[in-house]
Structure formats: structure tokens, C-alpha cells
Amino acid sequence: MANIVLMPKLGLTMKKGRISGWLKNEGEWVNQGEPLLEVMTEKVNVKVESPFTGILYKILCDKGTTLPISVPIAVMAEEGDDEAVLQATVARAQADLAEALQASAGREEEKRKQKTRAVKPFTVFSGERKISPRAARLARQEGVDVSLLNGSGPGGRVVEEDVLAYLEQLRLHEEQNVIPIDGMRAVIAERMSASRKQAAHVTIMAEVDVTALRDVRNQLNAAGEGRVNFSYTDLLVKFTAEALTEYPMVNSRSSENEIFLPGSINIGVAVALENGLVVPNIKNAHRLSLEQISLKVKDLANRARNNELNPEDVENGTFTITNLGMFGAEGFTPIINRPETAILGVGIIRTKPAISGGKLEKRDFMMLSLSFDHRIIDGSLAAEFLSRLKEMLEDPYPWLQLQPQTVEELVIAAGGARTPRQLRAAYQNGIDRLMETAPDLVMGFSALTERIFFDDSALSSLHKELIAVALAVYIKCEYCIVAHIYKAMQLGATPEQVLEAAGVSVFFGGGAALAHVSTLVQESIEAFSKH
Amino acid sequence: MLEMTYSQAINAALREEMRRDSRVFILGEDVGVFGGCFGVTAGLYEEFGPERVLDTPISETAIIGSAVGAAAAGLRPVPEIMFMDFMTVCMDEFFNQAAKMRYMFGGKARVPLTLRTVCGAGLGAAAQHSQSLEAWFVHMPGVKVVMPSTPADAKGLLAASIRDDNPVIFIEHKMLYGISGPVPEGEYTIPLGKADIKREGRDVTVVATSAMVHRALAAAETLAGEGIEVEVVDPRTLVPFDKETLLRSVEKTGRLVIVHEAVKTGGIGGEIAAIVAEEGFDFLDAPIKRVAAPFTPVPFSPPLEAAYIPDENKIIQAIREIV
């Protein structure tokens, strides 16, 4: 027998629902009780169980349609159903649907009520919760999502009273057209106001010329042939991570009495959801290539929208980027995602006339707004960081090519460079690649090391290598760091000597991120010991 | 209404039924001249004589065996087993003969036998004279099980039992004999299988049997002072059992506490809990609680016996755990 599936009534107050998606396709076998479709009510997205067992013969209402309750939305067939009967059922259901929609459009409430059929009970899926059978039955009848309920019974069990209280609350809210602040909204409300109260918010802004960045993005996307599509957010995560390696304080977290300098740079990206937002973060962003960052950002955003984030995805962020440019905002004053101490707001990109190289040109500008906790970060430091980021974004070429690789890859490039000769070749390869992309860096390093290696015969080879390690750390060239550590250790340097050499430079260089470099140095030493 | 003790009410029912129907007779140990171990049959021997009030030897087997024969032959015997504990002696007569005969003869044989017996602790009568063994008989198809808690119920239910054409075990409680209460004047019966709501309440259902009904009512009274309204349901007959009243009450209150004096393990409380779990699961707002005696023989020592018998405090505690 053909069965008609009706739009379920999922809540006491529900009058309409939007089909947010079918979980089965036409022609697919569905068992009674299996999730059949998702329906968005005013408050929640609910997976609706199939009321029948059979084949989903015909979907009458597509994803995205908003419908009153109890109208036909699909026809299900049982095995051996006659095709003609099915066709007739579909025709009848479609006629019913059209009539119901017309009736609802024409505000013929009375007529529609007469047409309303009894709705089979649908189960509302929810997380594990202790709930009494009585409360569970009432929640099922009224379509209440159990996860939204308080549990006032023994051991936090949800009892009937809790469901009744919730329904009463809904009723009151409906009368006043008020949405309860609960669930995610309550968390956002609490955290935003707490941050506002605790942190001494200051926001500074800088207009960045992103013409070159736009070109880079276009080139990268063209080269990627649609395989990857880098967004401005991806690029901003990349550059911000890079800039943060030089400003560990901007990457800090804080409590009332302490400042924590994390060993990694975990950049959060605010993802807007239909009823709120979440900030999953990209762990160790400074060690990822642009492509890795892009994939990670997309993965996190997708999972955020499907409510599939894991707690670790949103924990331990060290800095947040929030992009409202896509919604047309120019500059704004974002609230810090505590316990982080700074947040970067990204505005819309606008093409403006500007003087560049003495000529009037069409150039692209983007407003960056940096909110920081003035208790932790001084104004000059914040301004310096923002200016550094601006500098990098305005001249993105060298930075983009400096894609960090793993130490293993660096040390054992080209099929396992273990001998000095192979290592020299791998190092040369790396330097060659750098020459193409960041000649200044290579030239600068050569100039710095020239005198040490060729002129000063008073120094031993070991000391020369250790000085080279220090200089490599100073200019932050990963190839150079790894290669010189490797060579120094071949010449008999102890890990302590290497660390000291790197440490001197970290101190001397001032800006270079202690955490990042020390990790790299540590890994290099370990890699050497292994081979 | 007359004011009467439980014991007097039973005596009145016996007297009225014997006057009403000459086939009714009683038999048992010391039921005649002595008037019964608890004085329940006092005065019957004088009125109805040795032919209808038979003092028997101390042989439960003989008492029930002869009663089954008399019932099958058309009389309506009301044998008494002085203490329920002694039911073990005549179990074959009752369990295999009385309970099965009507079924095995395709309905042609009837066994209109009402076995009166006495359960319960509280007299310091020790492990062999204090047990509450109603669950055994509930588990016995072919027998009706009656457990009255008030004088009025005792009178009406005993009359109904004697008029019933099937074997009935009518379980009196030795600690209830002295309580008094209002009893309707004249002959009346209370149908078997009809529970009574002894007190109405909206917060929790307490199902209690026999003497426990009074302790449940005392607990309800105490809790009412705290704003907890307890509904006390007395099933009155365990077989047939009035599921409907029970389920309606639990549907109303959402919570269930079962109180009986018998040990908890294998007790009637498990059966009642199972009925609600099976047929009223969706009514429940909290776990079902049972208040019953610990799984041990009844102690002789008075303080231990007092600790053994479920009391008002234990009932209150169980209710507080789920309300």
C-alpha cells in the first residue's frame, strides 16, 4: 500500500517548517524509524524518522521549501505496489498539497484545520540524557528537544515538570515573540559580555594595500586549476601566523594574574552559523603551508556548519580572525575571544584611486581592525604588529614561497641525503628555490656568512657553523637553520651548543618567535641523532 | 455505620453467611469452644453448634483435605489455618487439589472453599508464626487471594469470598484484629478484584497491602504537612488484581512506591512493579521503589522484629527519594 508522508509537527508551537534536506533519495529503501529528512523549525534542526517502511517513491517538496504542518511531502511505496496505484497516490497527495498550500495562503484557517490529519509520532533525536519515561513521552509528543531541558529530578534526570516548564516558557515567549537565550546563544552572550568586562579593549585600524595580494591569490588559484581555491581568509591566516612568530605577546593567552605564551600559534577563524557563531582554530598555523591552511579552514567551517566540531577544534586558540568583509563591513571593533589577548577584524576590499610610485592608480584596499587587551599588550606593540602584518600583506611574494616543510624533508631531501655531499646538494636545492622566490633573503644570508666562512681563519669550522646557525635563526630561513645545525653536529657540536647558538640569536633578533624556532632546532637535533 | 474491630467484622461476616446459607460451615484448630486462637470465631459454636463449627485435630492436612472434599461435594467450608506459616503442611491439598480441580474437571467440579489464615509479624511470635506468604498464592493459578486492611473491607470481602465458587485464601493480619473502624450495617459484599484508594493525592502513588496500608496512611499524613500529596492505593485482593486502578493512579502521579510486609525478594511488590513497567512505563517520572522486609526470617527479638517490619519512616524515606 502506498503511504503518504506528512510534514511533522515537531513542537507545540510549530506551525511551519522548512525542509532542510532529504536524507534519502527517491527509489531508496527506508526502514521505519530511520532518519528520513531534516526539518528546521524556528529553533532547531531536527532529524525526522520515517513513519513507514518502504521505498521512498516520490519526494513532493524539495529541500528549502517551507511548509505548514501536516501537508503531504512524500509518497512511500511498499514492495509489490502497483505502479498505477502509486501514480494515483502521488496525484492525490500533490492535489492535497496544492489545496493545503492554497488554503494556507488564503488564510483559510478553518478549512485547513478540517484537512489536518493526525500526525504520527516522530522521534526527536537528541544526545544522551537521563530522562524519565514520563518526561520522554511528553517531550516526544510535544516535539521538545530533550537536550534543551533542565533536569531537576534526582541525579539531574529530566522529569515531567521540566518539560512542562519548558513548554510554558515557550508559550510565554511565543506570545511576546521573544527567542529564549539558551544553548549556543547563551554561551555567546556569556562569553562576549565577560570578555568586554574583563579585557581592556582597544582597537586600532590600518588600511592595507592588497593589490599585490589579490594578484598572488589570482595566480595561485589559476595555477591550482580549481584544485584548491584560496580565500582571503586563508591568506590572512597564513600571514598572520607568520607575523605572530615575531610577536609572541600578541599570540598570548591570559588569566587574571598570568600571561601564557603558548608554544604554538593556533589561529581561530570565526564561522557564522544560522543561529550563532563558533571559532574553531587552526593548530600550528605557522607550520602549515597555504594549501594545508586552506584545506583546514574549509574543513573546520564545514564541520562547524554541520555541528560536527570536536571540542579540541575550538580549544586552545591563541589568536582569532573574524572576517566581516564579505558582509560589507569596512572596519569594526571586534571583541576579543578570551582568554586570547587579541583579535583581527577583516573588512571589505574596496578599489580606490591611490598614488603609487608617483602615479595615480586603481588599487585595492582592505581595512584591518586589531582589537587587543591593553592590560597585556601595549599600544606600541600592537601597532608594530599590525604594521608588520600590513607590510607582509602588501609585499606577499617572499613569504608565500617560504613554505615550511618538515625537518625530515629538509634533512633528507632528494632521496635521503645522509652524507655531507648529499646534504650539500639538498641545501643547494633549497637555496636555489629560495633564490627564485626570495633572493633578498639568500643574498643577505650570504653577505652575513661570507666573512665568517672565508676570511676569519682564527675560528674553527665548528664555531663557524654555530655562528651560521645563529644567523640562520636570525633571518629565519628554515633551510639554512637545518642545514647548518646538521653540519655543526657533524663537526661535533653538542645539542647544548646548538641550542645556545640558536638561543643567542633568538635573543639578539628580538622579534623571532622563540617557540617556533626552538621547535625547529629541537627537531633538527633529534633528526640528526636519529640518522 | 457501626464502629467495629477487624476481628468483630470477620466474626459478623461469618455469622451472617452461616445464617444466610446452611451449607456454610467452619472448621479448624480451636475455632469452636475456645472461640479461635485470636477470638475471631467467638460465639459461633454457641449459635451454630458442633456440626457447623468443627474443632479439628492438629492436622492442617486433614483440615484442608476434608474441606476440599466437602466443597467438591456441594458444601461451602470456611477452614481456618491458625498461622499462615502452617500452610506448608497442607500445601498439596490446597495447591494441587483445591486450586486445580475446577480446571481439571472442565468446570464441572466447583470448590467453593474460603481458607482463612493469619499473616504478619509484630507479636514476637518468631520465625515460624510471623510470616507473610501471600506471594506464594499469587503465583498459584486457580486461587483467589484476598488481604483486607480495614474492618469494613474484611467484612465485605469475606462475605464475597464465601459466596465465590472458587477457592479463596483470605489472609488476615494478626496485628489488625484489634483496630476498629466504621462498618456498614447489615449484609454487604465487596467485589473481589477491586482496589480501593484509601487516600487521594497527586504527587506519588503508594500501593500498600494489609497492615502496611495503615503505615502508608501515617506516612502520607506526615508528608502532607510538607506539601507532598500521597495517594494510597490498597489493592485489597491480589488475585484478581485491579490493574486499572493502579495504572490510573500512576498515570496521575507519575511515581510509585510499593509497600508490603513480606520480604522484598520474590514479593508481590515485584509483580506490581512489573505491571507498571510493562503497561505504564510512559507514566513514570521516577524509578519505582519497593519498601519491604529484608530477606531474612522474622527475628524473635522485639527490637530486631521492629527493625524488620517496614515502618512509616522507611516509607517516607522512599517517597522522598523520588519526589
Given for the second form:
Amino acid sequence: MANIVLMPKLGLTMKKGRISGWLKNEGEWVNQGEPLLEVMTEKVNVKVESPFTGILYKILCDKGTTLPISVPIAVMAEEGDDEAVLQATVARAQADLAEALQASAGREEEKRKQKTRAVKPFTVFSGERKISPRAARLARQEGVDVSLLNGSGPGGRVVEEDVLAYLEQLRLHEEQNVIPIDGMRAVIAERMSASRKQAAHVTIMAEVDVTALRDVRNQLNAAGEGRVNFSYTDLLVKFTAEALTEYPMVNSRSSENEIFLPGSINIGVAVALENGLVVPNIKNAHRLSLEQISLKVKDLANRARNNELNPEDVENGTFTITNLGMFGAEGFTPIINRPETAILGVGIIRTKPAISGGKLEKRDFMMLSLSFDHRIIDGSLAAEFLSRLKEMLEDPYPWLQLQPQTVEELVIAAGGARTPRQLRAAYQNGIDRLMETAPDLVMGFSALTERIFFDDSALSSLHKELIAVALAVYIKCEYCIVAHIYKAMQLGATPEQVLEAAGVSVFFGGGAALAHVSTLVQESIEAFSKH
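Switching from the form predicted in complex with the partner chain: structure of the form predicted on its own?
No partner chains or extra molecules come along with it, only the chain itself.
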């Protein structure tokens, strides 16, 4: 008896699929359960097994065809089938297929009605234009407004080539490519739109100091001796899974009326493909070792790029991590991968100057963006979860039983080419020479700080120098900074006092100059503390 093969439904949300290719030819024998064709759907490429045993009698749809589920795609014959019955079965299958395609074509026709509008360049200056007779004739024939043309002839005269170039420009505008939203792109479009409509999206952000995470990653990779190369994504999956064990509501899934709290933590990692995005997930990530997570992340990413994912790889996710840092994005507002209720966006890691332990250092920072469904997760809960994750990432050592390594390169070198000692020597030499060549200039300069250093002040010399440090930092004079820090420390100022004085002015400063000044303060303290 002839059998009709239908486009299978390979997932709960699948509505249509694209035939990637047939694995059997017409006339070939196929056993039930043997791979018959490949179908791209729900973001994965699936090998579809034959539902029947028999001969592939007729293929109704070629490779590359996108079809709704449950429509006929082939007819299979059994041994001894009558040719007339087979032909009748093919005719019936083709009729059913045509009817389904006609319904789909109706929807496509609605899209084609949305015509693109031609671009009409603006006219800046109007008036008479000089134009050659041939150009004028062609413009009249083609209905071109001469005032829109740029003349390339002598004195700006419009020539025939200008009219032809303008017509070619219009032709290119009209021939723009139209890319249908189908296959994976259609699934993405549908899901993103549905997520926006169904969930009450709110995004909060936190800047995380990942300097220690970089240290931990380096130590782990060194310890692994090439067995596995841990990435920041591996570490993020591990720490996020751990944080989710403390905040199960952030790991929840939901429908319109119900909240589901899964017993597992399945973290999806978004993988960018040439024609879209796919989110395979790592099942029970909280129970896996970091090495297991790393291997799974790499395996899923490779299979995603080769269209080798299975439907179960992308199903039952409970939380998603999407990383746009590799593309230079600082922070963004990721859309929740429904029916999940939260998603974490990861930005680029940037090195910035920052005060750490009283020292100005080069630190690595990453922006984390947490989007959550406010219907399910309160803002305070989301903030607590993000704060907890930030805490883990900024101090990962106890979780991995490691100790911080001494990282000398964290200390920022002075922005100028000279050291504080060289700056102070240059300043003193300059003042000495000025006293010989232009004493009035030195006296005038000294008058600027006369109110600070006058003898009858109730302030001590030390406090006067600290005030001078604050003033020097405020005006961002590197000579003055090193000179007054040197004098203050000669009078017994501690590094903490100098930093406090500098901090008063730093509070009012900002920008790149502030980073340079702050660095110079730190270097001056270190240089003059050695006396």
C-alpha cells in the first residue's frame, strides 16, 4: 500500500521547516527508521527517519523548499503496489500540498503588497541649469527633472552622461535585494516579538571588576597544561549556575498563568550563526565541573555552527547567557528567551584606571546586563541576584581554591615620559634658572601660593603643604604635584594623608587628565617614600 510522507513536527513550537536535502533518491529502498531526509527547523538541522519501509516512489518537494508541518513531501511504495494506485496517491498528495502552499502564498502576497518607496534626492538649490542638447533630449524622454542633476561638463553643464548616471542610480535603488523572513530568521522574529509582548521586560546593569577572574583563568589554564583552555564564558556559566541555586525564581520558566520552578539549571549559551542565532543549553550546569562545562560549551558551539544540533540540545533551557562583548558592545538590553524569565547579557572587557586598595591600578571591567520578566521577578530580587553574581566574579578565588597572584603590571605607570624624581629635578632647575634670568616671574608665581604659606598662619607647615598638594592636583600641574608631595613627605606626611589631600581635588576633577594626575600622585608617593 502506498504511503504519503508528511513534513514532521520536530518540536513543540515548530510550525514549518525547510528541506535541507534528501538522503535517498527516487527508486531507492528505505527501511523504517533509516534517515530519509534532513530538515532545518527550530534552529537545528535534523535527520528525519523514514516512517515507512518501502521504495521512495516520488519526491514531491525539492531541497531548499520551506513547508508547513504535516503537508505531503513524498510518496513511498511497498512491493507489489499497483502503478495506478501509486499514481492516484501521488495525485492526491500533490493536491493536498498545493492547497497548503496556496494558503501560505496568501500570506506571502500580503507581505509583497508592502512596496518600497523610491528615494528622491533633495534639491538644495533650484534654478536654470546649463544642459547640452543631447542631455536635454534624453531627460525629456526619461522624464528626469534636470534640476536634480549634478553637471560634470564645463562650468557645471549637464551632459548626457550625467542623465545616464542618474537613471542608473534610480535603477539601482529599484533593484534592491529583498530577503524573505523565513526559516531560522522567521523563528527568531516570531520568538523575539512574542517575548516582547508576553513578558514585562526590565533590564538592570552592573559593572563588574573581573581582574581577579582574569587571574583565576590564567592560573587554571596554566594548571591544565593544555588539557582544556578555559574561557570567560565557561567561568560565567559556572558562577551563574551557582548563583541561580540561591535564587531559583530567576531560574524559573513561565506561561501566561503559571510559574514553573525546574529542578534543573539548564543554561543556554547563545551562538551567533551566519544566518541567525541558536541557543543550545548545558543541562544541570550547577552539577558539572568547570572542565565539563568548558567541553560542553565548545561542543555545542561547534555543532551549532555545523548544523548538527539535536532538538533536545535547545529544549528545556532555564536561563540564557548572551555575549556581545566579542563584538565590542559595552552593555545592551537582551530579550528574554521565553518561556525563561531572565537572560544575562555580557559586554566587552575593558581595562580602566581604578583605585584598588589605596592604589591606582589598571583593572579589567565587564558590564553585565540582566533582563528579567517583571511579572515574575521583582526588581529587588533581580538586583540581589546580579549583586551576588558580581560578588562571586570579583572574588572567585575561594570557589576555585586558588590564591591571588602578585600582578605587578596592575600598577599604572605615570602618563608623562619622566619619573617624579626627574620632574622634581626639572622643576627645581627651571626655578633656579628663572631666578637668574627672570626673577620677577618667579616672584609672581610664588605670590599665587602666598596665602597658603604666609608665616603667621595657625596651620603647620605640613598642613600647608598638604593644601598645596590639593591645589596642585586641582590645577593638574605635574611639576607642582611632585614638588609639594615631596615637601609634604619630607615634613612627615603619610601616603594616606597625601591621598586624602589629593582626593579632595580629585572629587572636583574628571576625564583622562584626572587619570594622569591620580597616577602621578601615586607614583610620587612611592618614589618619595623611599627616602
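In this text, rigid core is short for the largest set of C-alphas that superpose within 1.5 Å between two forms. On a predicted model such as this, the values are computed, not experimentally measured, just so you know. Positions refer to the first chain, counted from 1.
For residue 377, the Cα coordinates differ by under 2 angstroms between the two forms after the core has been superposed.
Residue displacement note: residue 72 has its CA displaced by at least 2 Å between the two forms (rigid core superposed). Remark: with the core as the superposition reference, the CA shift of residue 87 between the two forms reaches 2 Å or more. On core superposition, residue 56 has its C-alpha offset by 30.3 angstrom between the two forms.
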